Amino acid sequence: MAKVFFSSWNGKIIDERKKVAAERKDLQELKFPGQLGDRALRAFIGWAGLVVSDPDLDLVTALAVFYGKMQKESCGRCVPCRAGSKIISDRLAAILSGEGKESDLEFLVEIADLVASGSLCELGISSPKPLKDALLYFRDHFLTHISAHQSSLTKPLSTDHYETILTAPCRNGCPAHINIPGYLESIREGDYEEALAINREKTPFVGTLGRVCVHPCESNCNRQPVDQALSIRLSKRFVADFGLRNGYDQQLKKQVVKSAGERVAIIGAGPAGINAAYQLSRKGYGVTVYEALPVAGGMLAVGIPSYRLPRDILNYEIDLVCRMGVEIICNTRVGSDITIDQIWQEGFKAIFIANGLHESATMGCEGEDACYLGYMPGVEFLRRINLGQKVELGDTISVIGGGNVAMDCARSAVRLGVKEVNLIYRRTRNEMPANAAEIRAAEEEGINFHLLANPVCILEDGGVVSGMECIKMELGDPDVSGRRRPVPVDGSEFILKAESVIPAIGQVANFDFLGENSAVKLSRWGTLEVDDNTMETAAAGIFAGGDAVLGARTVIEAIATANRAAVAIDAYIRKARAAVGPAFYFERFLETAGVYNPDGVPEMVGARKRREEEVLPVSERISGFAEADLGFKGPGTAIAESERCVKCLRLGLAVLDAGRAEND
C-alpha cells in the first residue's frame, strides 16, 4: 500500500521523511489513491499543497510542469496571475537548466506571495501554495539543481507521466464533470455558441439537463456560505434554448473518425444509451440503438411529465444524435424481437446495455397483488400519460412515496383534474429524496402530504379500489442509508378514501433478455455488475450503464457512466482491452480529494442576489401539461447570473510512474 512521504494538503503538515516506509501513514488516510489506473501515484501537486509518496521524486521538475500548466491556463484578466505564473515558470526552467542561483529561491517566495495576494480568481490565489511549501520543506531539491546543474536523484524523470486537470468545486460535483466555469465564462462574454459547445463535449442533452438535472454542482458552489449558489442548471438551459432558437447545430459534427467502420449495438434509448451512442458516433463508430418502447428517450420520454420536460426539447436533442448517423430502432425488444446472439451475428463489435428501470418495486402491503381496478404503479401511470393513453383516476387518489417519481405522479394527477391528491410518505419532509423545488411545487398545487405514514392494506369494493388503510410511523435508529428507520406506531391505523392508488416507491429492471447462460452477472440489488471504471461486464465485449447498473439514480449520473463506457468501448475495439485512461481515474480521485472545501471559501463580494427563473402561476400550470418553469427571462438575466461566478478554479498535477498507458 502506498505511503505518505510528505503532505501539506489543506494546511496539515504530515512529515514522514525520517521514518522507514513501514512506519509511514497510508496514503488512503488522506483520501488519495496509491494508483491512477495502472500507474503508481508518486506525488500530487495542487491548490491545497503537496502530497508526496515517492522519496525519489524530483520535486523541482514536477513543479516546473505544474507552473507551466498554470501559465497556459491563466486567462490574463489580472496581471499578478498572468505575469507571475510566467516568472515562476521561467525561473524554475532556469534552475533546471543549470542557470539558477540560490537567491532565486527567495525571489520565488516573493513572487508566489504577490501572485496569491493580487490575483482575482482562485487559479492565481491557490496555485502558489505548493511552490511555497516545496521551498520551505524541500529546499534541498532546489539546491541540488543549483549546485550540481543536474538531478542527483535516482529515478530518471523522463519516464514519469504527468496528468494535469483544471477543475472547480462545481465541476467536480458534476458526475459528468462538465466544464461549468468554462461555459459560465462564455455566457458572461456573450459567446453562447461556445457555452453550448462546452456542454456538448459531454452530452447532447443540454436543454434536457437544463430542465431536469438535480444539479449536484450547485451544492458545491462556493457562493453558498456567502449568499446563494449560482443558478448553474438554469444557465445551462439558457444556452441550450438560445442555441435552439439560433440554429447552433454545427457543434455536433463528428470530431475524429478512427473506427474503420466498426459498429456498436446499444440496448435502450434512454439517457445513458443515447449519450453512449453520441460519444461513440463522434469517435466514428456506426451505432444502432434497440428500444422496446415506441419512442426514444427512455424514462426521459415516458417517466418525466411534459410540464417538466417538453417533448419537443427532448426530441430535438435526440434528433441531433440521429443526424450524426446513429440509428434508433423503436418497438424492438431485445430478447423477443432480436436476441443478443443475433446482435453479435449482425457484426457488432461491442454491446452497451442501458435498458433502465421500467418496472415498479412492490410495497408489500395487503391487496397489492389483487389486481383491483384503480391500482396502477407509478411507472406505468407516467408511461401511459406520456404516451397519450387515456387514464381514469376518479376524484380522490393516493400516491405513495417521497421521491421525484411520486411528485411527478401527484402533480400529473392534479393536471388530469383529480380533485384530491393525497401523498403518503413514511418519513418526514426533511427525509424526502425528491428535489426541494418539486416538493414546494407539489405543496403549492394543493397536494395533501401525509407524512410519517405507511400503507397497510388497499381497500376495495367489488374489485374496485375504494380506499387505503395506513398506519402512523415514528423515526427510530438510522438504517443502512443513514436515514432514521420508520417504525409503525401501534394502534394508529387510519383510513384514506381513494378511487385510485399509485405506488411510486422505486423501480426495478428486467434482464430476462440476457438468458440463463449469460456471463453477465447481477448484483444482490438486481442491477448489472460492471467494472466500476470501464463499465465492462463479465461477458467479453458487453458493457452497461445508467440505471441498469446504478439503480434509480439521476440523469447526469447515467450520462457519466455512458461517457466512461464509450471511452472503454473504443479502447476495447481498437486494442482488445477495455480502458478509460488516467484522466478518468484522476477525475474520480478528485471527487474525494477535497475540491470543495466549505471551510476554505475564497474572498468574494457578497449579497449578489441569485437570478431565478420565471414560473407560471399555479392556476395556469395546473390547468394542463404546458411547461411550468420557463427559465431565465433573457440574455441579460443569464449574463448577470454568470457574473456572480468568481472562478474558483483548482489546478492539479498528478505525477505518475511510467506504468502502462491505459488509452495509448
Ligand SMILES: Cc1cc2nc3c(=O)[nH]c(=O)nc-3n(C[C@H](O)[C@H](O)[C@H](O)COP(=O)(O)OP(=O)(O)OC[C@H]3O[C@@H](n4cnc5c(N)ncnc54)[C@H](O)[C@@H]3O)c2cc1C
The other form holds:
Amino acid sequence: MAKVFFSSWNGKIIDERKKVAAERKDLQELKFPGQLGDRALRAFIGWAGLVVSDPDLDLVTALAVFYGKMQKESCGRCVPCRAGSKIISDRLAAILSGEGKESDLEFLVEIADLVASGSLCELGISSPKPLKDALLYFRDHFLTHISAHQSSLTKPLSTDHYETILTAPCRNGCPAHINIPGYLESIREGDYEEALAINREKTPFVGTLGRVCVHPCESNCNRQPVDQALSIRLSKRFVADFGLRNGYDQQLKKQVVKSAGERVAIIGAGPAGINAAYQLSRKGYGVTVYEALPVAGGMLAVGIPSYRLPRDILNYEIDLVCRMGVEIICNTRVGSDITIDQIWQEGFKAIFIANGLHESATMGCEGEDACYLGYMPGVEFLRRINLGQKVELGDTISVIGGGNVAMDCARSAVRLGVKEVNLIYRRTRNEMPANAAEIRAAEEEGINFHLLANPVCILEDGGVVSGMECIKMELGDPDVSGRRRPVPVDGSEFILKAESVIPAIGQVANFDFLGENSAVKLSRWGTLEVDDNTMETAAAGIFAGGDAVLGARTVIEAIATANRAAVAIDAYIRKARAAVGPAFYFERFLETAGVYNPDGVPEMVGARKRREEEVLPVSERISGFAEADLGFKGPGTAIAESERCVKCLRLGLAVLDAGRAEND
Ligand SMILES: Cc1cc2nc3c(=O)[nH]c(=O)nc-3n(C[C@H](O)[C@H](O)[C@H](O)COP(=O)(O)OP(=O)(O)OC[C@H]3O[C@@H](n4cnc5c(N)ncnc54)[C@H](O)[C@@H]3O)c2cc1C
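Output block for the form predicted together with this ligand, input the form predicted on its own:
Now the complete complex, all chains and molecules, led by this one.
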C-alpha cells in the first residue's frame, strides 16, 4: 500500500517524513491512488500543492518538468504567467545544471508570488503553489543541487515517467473529458474551426451532443455560485452548426499507427459503436459495424425524437465517419443474420459490443402481458415513429414514467395529435429523473402530470385498451437510491380513460447473440461485465461499452466508454494486451478525486447573465416534429458567452516509476 511521505494538498499539511514507512498514512486516505495503471505514483504536483509518496524523489527535477509544461500551456495573455513560468523554468534548470545560487530560492518565491497575484486565469493563479510549498518544506532538495556545483542532469530532462494533465472542473466533469476551456477559448477568438477540431478529438457527434447532452460539465462550472453556469452545451452546438454550414470536414484527420490494416468488428451502430469505429479508424484500422436496424445511430436515431435531434444533423455526423472508411452494415442482427463465430472467421482481430438496451422493462402491473391492442412499450413506440411506421394512439393516452424516455413519448404523442396525454409517475416532480428542461417543456405542451400515482391494472374492452386503474402513492423512508420510497395509499384507486398505454420505465438488454457457452460474463444487473478501464470482457479480444455495460445512461457516457475501448483495442492488437496507459488512469483518478469544489466561491466579477437559446413558441412546437430548440442566435452570442469563461485551468503532474511501458 503506497504511503504519504509529505502532503500539502489543499493547504492541509501532512508531514510523515520522520515516521517509518509502516506508520505513514495510506495515500488512499487522501483519495490519491498508489498506482496509475502499472506504474507506482511517486508524487503528484499540481494546482493544490504537493503530494509525495516516494522519499527518494528529487523534487527539483519534477518541478522543472511541471513548470516547463506550465510554460507551454500559458496562453500569453497575462504577462506574469507567460514570463513568470519561463523564469521559474529557467531558474530550476540552472539549479539542476549546477549553476544555481542560494539567493535563487528567495527569488523563486518572489516570482511565484508575482505569477499567482498577477495572472487572470487559474493556470497562473494556482500553478505557483507547489513551488512555494517545495521551497518551504523541501529546501534541502534545492540546496543539494546548488552546493554540488555540478550538473545533476545525467541526461536531458526526460518526460518518460511524468504524466501531465491540464484539466478544469468542467473538463473533469465531462465523462469524455472534452477540452471545454480550450474550445471556449477558440470560440472567443472566433476560430470556430479549431473549436470544432478540439471537440472532434473525442467524438464526431458534436452537433448531436450540442443538442442532447445532459451536460454534466455545466454542473461543475465555477460560475454557478457567482451568477450562472456557462452555456457549454449550446456553445458546442454553435461550433458544430457553424462547421456544418461551412464544410469544416477536413479535420477528420487520421493518426495512423503501425497496426494499420488490421480489422475490428463492432456490434451496434449507436453512439458507442460509431465512436469506437471513429477512433479506431483514425488509428488506421478497418472497421465494420453490424447494425440490426435499417438505420444507424442507435437511440439517437430510433429513440430521441427528431424535434430534439434533427436527423440531418445526426446523419451528417454518421456520414463523416463512413467517409473515413468505416463500413456500417444495416439490417444485420448479430445472433440471427451473422454469429460471433462467423465474425471471427471473417478475420477480425477484435470485437466491440455496443448493442445498447432495446427491450422494455416491465411494470409488474396486471394486464401487461395480455397483448391488448393499444399497449406499446415506450422504446417500441419511439422506434416505430422514428422509422416512419404508422402508429394509432387514439385521443387519450397514458404514459408511465418520469424519465427522459417518458417525456419523449408524451411530447411525441402530443405532436401526433393526441388530445389528452396523461403522464403517471410514482414519486413527486422533484424526484423525476428527466432533465428539468424536458419536464418544463412537457408541462408547457399541455401534458397532464399525475404525480404520486402508480398503475395497478390495464383495463380493456374486447382486447383493446380502454383505461388504466391507478393507485395514489405517498413517500415513505428512503430506499437504496437515497430517494424516498413510494408507498401505495390503501383504498385510493382511481381510473384514467386511455386508448393507449405506453410504459416508459426503463430498458433492458438482450445478449442472446452471445450464445450459451460464451466466456463474456453478465453482471447481476443483466449488463455486460468488463474491466472498468479497458472495457475488455472476460473473453479474449471482445470488448464492450455504452448502455450494454453501463445500463440506461447517456450519450456522453457511451462515448467515453468507446474512447477508452478504442485505445485498449489498439493495444490489444499491437501488443497482445489490452491497456489504456497512464493518461487514462490519471483522468480517472481525477474523476474520483474531483477537481470541482462545490463549497468554493471563486473570485470573479459576477452578474454576467448566461446566454440561452431561442425556442419555438409552443403552438408551433406541437404542430409537428420540427426542431424545437434553436441554439444561439449567431456568432455574437457564442462569443459573448465564451467571454464569461474564466478558464479555471488546473495543471497536474504525476511522477511515476518506470513500471511497464504500456500505451504511452
Ligand atoms: C427515448 C430516449 C431518449 C434519450 N435521450 C437522451 C438525451 O437526451 N441525452 C442523452 O445523453 N441520452 C439520452 N438517452 C440515452 C442514450 O440515447 C443512450 O445512453 C445511448 O444511445 C447509448 O448508446 P449505445 O451506443 O450504448 O446504445 P444504443 O444507442 O442503444 O445503440 C445500440 C445499437 O445496437 C443495435 N443492436 C442491438 N442488438 C444488436 C444485434 N444483436 N446486432 C446488431 N445490432 C444490434 C441497436 O439496434 C442500436 O442501433 C435517451 C435514450 C432514449 C431511449
